[in-house]
Amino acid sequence: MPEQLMQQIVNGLLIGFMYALIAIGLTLIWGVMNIVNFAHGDFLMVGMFTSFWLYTLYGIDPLFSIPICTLLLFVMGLLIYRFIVSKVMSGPMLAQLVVTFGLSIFISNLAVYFWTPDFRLIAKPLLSGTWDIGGVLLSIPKTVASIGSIVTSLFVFLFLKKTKTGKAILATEMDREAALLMGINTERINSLSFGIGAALVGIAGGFLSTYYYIYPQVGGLFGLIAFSIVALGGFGSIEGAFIAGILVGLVQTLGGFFFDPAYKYAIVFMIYLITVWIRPQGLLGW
C-alpha cells in the first residue's frame, strides 16, 4: 500500500508539470489580453503532429524536433493573432469567445482531413522504459518531459521578471492604459504574448508526443483542463498555474486510487469549483 501510494504521488507530479506548462501558455495569453484562447488545446495537437511527422517522415526524434515545434508554434500564434485574434480585440467578449472557438474547431477538423481520426503513436523514440527507485517506478519520457517543463517554466518565469520585454508584458497585463502612457507598445506585447503562449504548448506537445497518443483531438481534454487550472491558479498567474498544474495532476491520480479511475477527471473539476465558490479569483489571483 505505501509503495502503491508513493508511486500514484509520483504520477501525479509527473503529470502536473505537464499540465502546469500547458496552463502557463495559456494564462499568459489570458494576463495579457485578457481573451479566452479555446484553440491552445488545439495548438498542443499540432504540436504533437509536429513531432510524429518530423519523426516519422525524416526520423528525427521528439526529443530534437522540440526546438522546431517551439518555432514552429510561435510563429504560427503570431500569425493567428496577426490575422484573427487582433480583429476582435476590440469587440465585445462574445465576439472574441465564438473566433477563438471556432478556431479551435477550425484546427480540429483540418486535422482530421489531412491526417484522418486515426491515433499514432511514435514507435521508438529515443525516450523509453523505466527507472526502479526503491519499487517506485519512473517513467523515463514522463521525468525528462517533468524536467524539461519545470526548466522551460522557470525560464518564462525569470524572462517576465528578469528581461525589458518581460516587464512590458507584465506591465500591460496590470495596466494597459498605464503601459501605453509609458510607452510601451501593446499591440506588439500582445502579438508576442500570444506567440510565446502558442510556443509553449509546443514545447509541450513535443514531450507529450514521447509517450502519448497522438490524434486530432487530444487537445480537447487537455484544453480543458488547462483552462480548470488556470482558473484554479487565478487567471494571468504564472505561479498560480505552475502550483495548480502540480496540484491537479496530485489530486487527478490520488482521486483514481482512492475511488475510481472513472471519476479521476469529475474529482478534478470537483475540486475546481469548490475552490472558485470558495475564491472565484483563485488561489493566487488578485
Contents of the next structure:
Amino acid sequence: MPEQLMQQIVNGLLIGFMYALIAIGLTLIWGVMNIVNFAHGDFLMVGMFTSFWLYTLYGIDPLFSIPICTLLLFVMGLLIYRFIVSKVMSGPMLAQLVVTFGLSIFISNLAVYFWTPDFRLIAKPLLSGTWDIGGVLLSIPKTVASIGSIVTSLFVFLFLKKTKTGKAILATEMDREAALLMGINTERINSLSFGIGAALVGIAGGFLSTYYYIYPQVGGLFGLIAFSIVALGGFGSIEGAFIAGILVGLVQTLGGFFFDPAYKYAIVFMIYLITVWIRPQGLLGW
Amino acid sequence: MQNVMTKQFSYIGIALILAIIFPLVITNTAVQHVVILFFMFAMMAVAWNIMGGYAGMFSFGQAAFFGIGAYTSSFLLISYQVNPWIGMIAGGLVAAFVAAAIGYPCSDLRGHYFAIATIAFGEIVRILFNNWKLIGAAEGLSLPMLDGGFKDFMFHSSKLPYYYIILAFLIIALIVCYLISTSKMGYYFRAIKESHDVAKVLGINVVWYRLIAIMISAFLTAMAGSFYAQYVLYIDPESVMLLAISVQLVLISMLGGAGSIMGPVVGALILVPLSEFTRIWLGHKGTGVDMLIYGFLITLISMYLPKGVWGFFTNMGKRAK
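Next block: the form predicted together with its partner chain, after the form predicted on its own:
Zooming out: every chain and molecule, the one shown earlier first.
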C-alpha cells in the first residue's frame, strides 16, 4: 500500500511538471493580454507532431528537435497574434472568446486532414525505460521531461525578472495604460508574449512526444486542464502556474487512486470551479 | 412608429406562414430533418441569448442542460413510464435547479472566468453521466417504442408532427425572450451586462437576476433536449453533452447577433444548414474538411462580423435612412 501510494505520488509529480510547463505559456498570454487562448492545447499538438515528423522522416530524436519545435511554435504564435488575435483585441468580448475556439477547431482538423485521426507513437526514442528506486518505478522519459520543465520554467522566470524585455512584459501585465505611458510598445509586447507562450508549448510538446500518444485531438484535454491550473495559480502568475501544475498533477492521480480513475478529470475541473468561487485571484494572484 | 410595428408584424406573419406550409411543399425528409434541427438549434440559441446576449453571461456549458433535459424525460419514461410531456417539464425543472445550484457560486464571475466555469461545469456533468450506471453510463439510453401519437410525444410514420412541435417550441422561446426584453427585467439584464458594479450600485439585485436568466435559459434548453430524445429515440453522453454543441450555440448567437430577439434565429438559419450540408458533402470520409471549414468560418466571423449579421443589417438600415 505505501509503495503503491508512493508510486501514485511520483506519477502525479511527473505529469504535474508537464502540466506546469503547458500552463505557464497559457498564463503568460492570459496575464498580458487578458485573452483566453482556447487553441493553446492545439499549439501543443502541433509541437508534438513536429517532433514526430522530424523523427519519422529525418530520424531526429525528439530530444534534439526541441529547439526546432520551439522556434516553429514561436513564429506560429507571432503570426497568429499578428493576423488573427490582434484584430479582435478591441472587439466585443464574445468575439475574443470565440476566435481562439475557431482557431482550435481549425488547427486540430487541419491535422486530421493531413495526418488522419490516428494515434501515433514515436517508436524508439533515445529515452525509454524506467528506473526502479526501492520498488517505485520512475519513467525515464517522464523524468527527463520534468527536468526540462523545471529548467524552462526557471529560465522564463529569470527572463521576466531580469531582462529589460521581461520587465516590460510584467509591466504590461500589471497596467497596460501605465506601461504605454512609460514608452513600452505594448503591441510588440503582446505579440512577443503570444510567441513565447506558444514556444513554451513547443518545448512541452517535444518532451511529451517522447512518451505520449500523438493525435490531432490530443490538445483539447491538456488545454482545458491548463485553465484549471492557471486559475488555481493566479491569472498571469508564472510561479503560481508552476506550483498549481504540480498540485493538479498530484490531485488528479491521487483522486483517481482513492476514488475512481474515471472521475480524475472531473476532479481537475472541480478545482477550477472551487478556486474561482473561494479565491478568484488564485493562490499567488493579486 | 405605428408603421414600423405593423411592418414588423407583417414580416413575422409571412415568416410564420412560410414555416407552416414549408413541409407540405417540400416533402423530402432529409430537408425536413435539417429544418427540424434548425428550429431546435434556433430555440436553444434564443435560450442562450437570454443569458448570454441580454444578461452578458457567456455560457459554454449549455450542452449540460440539453443533456439533462434529454436524460430526465428518457429516464422517467423508461423506468417509471412517465409521459414524455410531463418528463419534459420535469427535465426543465431539474435543469433550472442545477443551473441555480451552479449559478449561485458563480454569481460574481464575469467575462471569460464565467465562460470557462461553464465549460468546466459541462465537462464535469458529461463525465458524471458517462459513468453513471443507473442511466446507462457510456452506453446511453434507448427509448421504448410507444404506440405513437401526440399524447406519447412519439411519431413513427412522418416527421411532420416533430416539425410542428419544435416550431411551436421555438415560437414559445421567442415570446419568452420578447416578453423579457420589453419588461423591467430585460432592462436589469442589460444593465448587469453593461456593468455588474454599476447595476449593483443602482440597487439591482444582481445575483437574483443573473440566477433568473440562467434558470430560464436552462429550462428552455432542457425542453429542446427532451424533444431531441423523443425525436431520435436514443441518447448517450457523447451525443447530447458534447462541448461542441455548446460552442455551436454560442456561435449561432454571435453570428446572428447576440442581444437581439431574432438574431439567434438568423444565425441558426445560416449555420445549421451550412454545418449539416458540409458534414453530408465533406464529412463522410472522416477527413475533417467539414470541421476545418467550420473552424475557419468561426475565426473569420469573430474577426469581421463580431456583432453578427442582424446587427450588421440593422446598422445598414439605419444608415440608409
